[in-house]
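There is one chain below, alone, in structure tokens, taken in the form predicted alone.
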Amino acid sequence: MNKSHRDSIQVLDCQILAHYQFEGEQYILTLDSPEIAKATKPGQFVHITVSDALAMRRPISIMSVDVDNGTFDLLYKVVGEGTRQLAERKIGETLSVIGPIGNGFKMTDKKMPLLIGGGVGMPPMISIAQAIKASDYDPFVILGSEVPFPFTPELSKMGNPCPEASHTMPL
């Protein structure tokens, strides 16, 4: 059993750097984590408290690093108590992550690699995909969800989400 993820896994305290909200209760959050952003592979989550009033910590997906600015992004949904409190949570405010979790995926070298997720299996194929286009080849990627996306999807332009379009509203 390959257990070289159990090393990486860290307990840090993140300050938020960006919040967004979308449509369909969508919401973006940027955290400041060089060390979350530098360990984190496609495909991995975080365990995050959303506030003092409940212990218990929320899994959710990253859907995108920037090692050079060491940070990481969510896409969560308001679903429950849990999500609506992160909501609530401002610019500026500390969160106690836990994380990376999981083993993520493994890259091959396939040509046309074919990426289907949609609601909570969209961040990890957007994650999978930037590291994918960070290559030689393209990967042909499906999304899917009941609500319109929150970031501009063209592969070509993957990044970070896109705060400044006319959509987002900053908390």
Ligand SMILES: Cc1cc2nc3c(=O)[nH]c(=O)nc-3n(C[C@H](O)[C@H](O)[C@H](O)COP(=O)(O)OP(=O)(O)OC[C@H]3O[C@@H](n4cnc5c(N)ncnc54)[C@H](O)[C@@H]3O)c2cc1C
Contents of the next structure:
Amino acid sequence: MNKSHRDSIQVLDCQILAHYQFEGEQYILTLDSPEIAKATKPGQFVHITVSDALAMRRPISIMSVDVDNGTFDLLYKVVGEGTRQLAERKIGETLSVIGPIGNGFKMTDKKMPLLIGGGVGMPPMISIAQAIKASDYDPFVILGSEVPFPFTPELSKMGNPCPEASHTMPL
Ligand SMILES: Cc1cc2nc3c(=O)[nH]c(=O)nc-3n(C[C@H](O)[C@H](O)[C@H](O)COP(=O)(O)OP(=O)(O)OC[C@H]3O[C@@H](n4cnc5c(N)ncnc54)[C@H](O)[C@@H]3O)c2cc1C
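The structure above corresponds to the form predicted alone; please provide the structure of the form predicted in complex with the named molecule.
Following is the full complex, with the preceding chain placed first.
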């Protein structure tokens, strides 16, 4: 482990604040964690225990953070048992999360950044776009996906809320 990670990676129980389903078995999960929201750099990910039945954690990239509200969002696609069980988790439940993990992207001072992502490489592009926008530049983002990517607030409202959903995604 890189020394710079030692002080930032944490094991936390994070409450599910929102959980939306989208076309193509895609889900957006909003978790409560001021610690992760504050510590995350674009390109990092978390390791999640999806249920008590599956011991092995699943890695999912951090798509966006809301430092003011102390939350972060994940976008995942159901591909197997772990992500299927994650999709069944309800608002108010807690998930064990280790993170943020990884080196993250190295930010440059280039003024016209072009971001390209496909498949599970898309959520980190949203994360870095969020950081670049906060520094007053407008990134150009190209995303490749077989199914529509639910990343705008308008699209997020069109998702089917999982039971008891009450939040929209803060992008
Ligand atoms: C650093 C990192 C970040 C990631 N970020 C994200 C993310 O932001 N969003 C996200 O949806 N996923 C992401 N993934 C992939 C995610 O971790 C896997 O999809 C998940 O662990 C699969 O677990 P499972 O138990 O559902 O499927 P498994 O039971 O492990 O696999 C079931 C079947 O699906 C296949 N499979 C597994 N993963 C994928 C995949 N990604 N694409 C296509 N087929 C697959 C397997 O080969 C297997 O045949 C990331 C992976 C890594 C390593």
